[in-house]
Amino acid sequence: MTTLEDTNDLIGRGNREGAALFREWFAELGQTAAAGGQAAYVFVMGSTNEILKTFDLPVVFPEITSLQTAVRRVAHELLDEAEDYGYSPDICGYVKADVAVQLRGGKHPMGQLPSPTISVLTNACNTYIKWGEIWERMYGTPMFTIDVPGTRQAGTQTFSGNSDFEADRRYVETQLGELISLCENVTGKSFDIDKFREVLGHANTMSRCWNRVLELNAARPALFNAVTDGTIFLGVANAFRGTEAGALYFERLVEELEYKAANNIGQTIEEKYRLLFVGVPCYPIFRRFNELFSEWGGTFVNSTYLWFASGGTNRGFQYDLADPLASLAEGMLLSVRDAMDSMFYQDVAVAEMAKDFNIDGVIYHPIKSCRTVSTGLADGRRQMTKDLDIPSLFIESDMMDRRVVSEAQMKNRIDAFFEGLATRRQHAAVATSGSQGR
């Protein structure tokens, strides 16, 4: 029997525990930096955290550490510093913020970051490779790039059992074997296959639970906000992937959300409009950005961001512990390809989400700093409108640079969008009433 005290502790537990784990992650990085220990720099799409955790390497996600500088309202200082150093105003804000942090000796608003001993990246984002080269020049540390074959054309995805897929999987597996050899050389440790299986087991738990978390948010009302709460979940999904703490966190998160779904407990706002978010959040005014929608009763029930920034956990893929390296290669091929598809063919992702989540509107948010995410959004929106006839809003700002974020301009357009949604709903109600009267 669940008591009132138990309920009060359960509701919001995922956010509280996620924030605590995030602080623990930064604390570990600070301790590593203070001790002069080794650390790996990686990215959310294809982080290979499963291999790196097997070698006990603390992992830095510069996409995450950079966005935190925007949330904490210091990114503009770092961007100015990187631009003064010579970086162009029109390149990725994440990169420039990280460069400035490195120039400051790793000093970050949430703590000290260690220098990279090794950097691991994939071709999922064209910026990754150039970013890794910056660390290579700064620190002289090895950079390992994994070439993950993407989808050749929309609708042509292949899966396990297909000869082309198996060739791609073997190609990725060979590269992962080379990464293991490099990690052995860098750390001085031998690869422990049993520990690797243990790490994969924790990753399986997390992936299974994350997939369930997304399914549960199809409830009415939605159980969490995919932009605000979802960003907390993403932080844990990446930084703690393959760890016991990360697996336990997601098991407890599922427990909380299933309780909320069973008892029809939504968020603190009255849900009037269910929205999809396409793109990357506006971190310089993160909380206020969400309020511009929630003040109208709009809540984000899903997003492409939860898809491509989740490190593949959204798929729910389960590693085969009997053949761990081959299975990791398969999971990595599927997840990185899936992440790229959610950006390049986001109309397909939006169509699937709209069907499953009962959507009233789609918010497209192209950003100055990231062409990879933003390119094609206008075309995707046009195709979505043609295929689904769902109202949409196209607002431009940035994920890092407050100099190109106009809250007043966004508010005017968002207000007009919701006024249009209200009018559309009134017309639909009149049409329904008229047909019933006949």
Second form
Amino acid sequence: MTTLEDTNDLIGRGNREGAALFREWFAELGQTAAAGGQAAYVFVMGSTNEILKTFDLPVVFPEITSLQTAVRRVAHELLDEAEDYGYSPDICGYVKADVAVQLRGGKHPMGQLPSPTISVLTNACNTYIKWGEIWERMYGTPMFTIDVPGTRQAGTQTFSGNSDFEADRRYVETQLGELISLCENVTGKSFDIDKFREVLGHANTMSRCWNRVLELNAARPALFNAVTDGTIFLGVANAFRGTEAGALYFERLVEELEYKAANNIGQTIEEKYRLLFVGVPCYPIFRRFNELFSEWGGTFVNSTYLWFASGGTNRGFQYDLADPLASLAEGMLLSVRDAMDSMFYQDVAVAEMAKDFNIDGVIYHPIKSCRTVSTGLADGRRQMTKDLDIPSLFIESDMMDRRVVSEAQMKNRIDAFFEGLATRRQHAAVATSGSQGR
Amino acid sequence: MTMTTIRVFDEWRDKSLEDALLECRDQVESPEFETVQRWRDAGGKVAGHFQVYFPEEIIHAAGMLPFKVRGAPVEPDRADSHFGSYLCSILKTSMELAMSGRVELDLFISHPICDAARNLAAIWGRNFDYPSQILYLPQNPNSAGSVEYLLHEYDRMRRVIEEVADCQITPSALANSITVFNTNRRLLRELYDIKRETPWLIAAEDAYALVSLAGMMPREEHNELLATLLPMIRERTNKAEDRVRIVFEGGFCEQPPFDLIRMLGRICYLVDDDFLIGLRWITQDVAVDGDPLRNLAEAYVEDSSYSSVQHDLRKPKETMLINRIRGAKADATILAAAKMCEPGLEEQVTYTHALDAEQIAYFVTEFEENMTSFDSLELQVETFVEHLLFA
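Show the other one: the form predicted together with its partner chain, since we just had the form predicted alone.
Whole complex next, starting from this chain.
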């Protein structure tokens, strides 16, 4: 039975432990750098942590280390340095912040990053490939692309047993085998299939729990903020994927959220409007961005970000430990494809979320830095309006570059959006009372 | 119906070389793509494939017209509201062509060349009733599984096209298409030989027009055009001028305005380039014997050019560019990128560092297909060229 003392410890535990793990991850990277140890550079969509952790390789997620520079409000210095080096103002801010960190010898506001011994990337974002080429040239270290074919046409996804799916799966499996050989060469270690199974087991726990975490937030009031709290959870989901610590964290997070759901415990604000977030957060003003909504009682109950930036592990795919490599190939194919779908076919993702989450509004946040996420948002919004008729707001800014973030303009538009929501609600109430009076 | 029964571009026939080239330029400069409309008017179906490369032989073998979707210098009045800011122009103008009815398609295909292009397939699919597909060309051509994978992907695409064309694509039809396209590839290589060896015989914009037409008319007809005009070009008696020899890099997707190419051609000899490189992607003849789809897949993986949007460990792009520059005996290169083109802009940095190391002169610029004023750019290019000649 949970006591009051336990409860005090339980509420907010996921955020506290997530922040602690995050510091632990950075500390490990710092120690690796200091010792001149090996490290793998990877990305959130298809990190292949399952293989890299089998080889005990510390992993650097440059998307995460870059966004941290924006949250810590130093990104602009790094962007300037990368632009001085030759990069255009119009390319991905994550890339430029990372280039500048590398040019500074790995010196990052949170510590020292090790240099890449190997980089592994998928095609979930094409910029991953261009980014990997930069390290390849900077360090002369191997870059391995895992090509994961995505959805060919809306609604035509295939699954296990279909010949098209099996062709894709074989291709991914071949590449994973080639990556294992490369890791053996780079680390000088033999591939340990038993350890691999252990890592996959932890990844299974994390995927299952991540799926449950997202599902639980359909509760009213919502248990966590999908943009702020969700970003902490995502950090652990990525950096600790396939580890015992990651699995334990997510089991405990589910415990916390199930307790909150059972006891109707929401967040610290009074929930008036339930919102979906589509896009990538505005990291240069991360906390303030959320306040612009929470001040009106708006809370983000789900987001496409929590889907695609977890590499599609939100679907909870479970690896078959009896056939680990083939199963990893299938899992990567399904999960990374799903991550891509929640960017390219985000209208479908929004429709799916809207079914269960009682949505009052959808916030689209396209950003200059990222064509992967942003290119289709205007059209997806049109489609969503046609299909679901949910009020929506479209605000463009950036995830890194404060030069294109105008808080005052943003506030005006957000305020107007909420005024519209309030009016809509009043009209609905009047219409309901009118019909009851007749 | 076969591809050879419909002719869509007769204006050049029975004319002097100068007048024939004028007709070619007029076709290419027009954003109306009349050749495509003529094809449709004659009852033909059209498959539009976005940049950079598509194995057009599969479309051709189904009796459809492969149309290279490359944007156009038009205002995206209808398409604009379907896109946000910070995007390249070609996405919007390509959609505009379809939304305005200038180009009517039966099938649209995009590729994972960049994140914007993959999104384009989804956007297109939400706005048109016909299929909008992505052909997932391998992004890891270094994997031992890439050819088998691509063979299956081409076969999947064959099935999609068969359904749209409402006909079966036989191996012999595919082999025939490969033969037609091999002829076209040979003729295009010959055109580029002329550009490299005797650039004074053909103006930059004329060479561009001849290449560009390949993506908007039946290949048999294009073969006739090249087979007729190339010998006439070789017979010209123009004298070589003391001009700087330049390679243009950055035209693999969005196309620079025709007038920009014309302007560059006035200042220097454009001895090589990557304009519409997808039409020249396969660098050798594709085998005709055996499984035609496998032959096409092997050609893509083994015998292809390079661009900023393909990663292949065997083809570091800066090495490939330097090879192109040296192969054309060029004095310098123009490193261009379409505005907001992420891969193009990123590659510029790699290129500049490599060219610095090799002490090869370069000029970095950006362009947009809708540009109409070139005065400032012309002055900059002239200054660059003068520097090369006299500094």
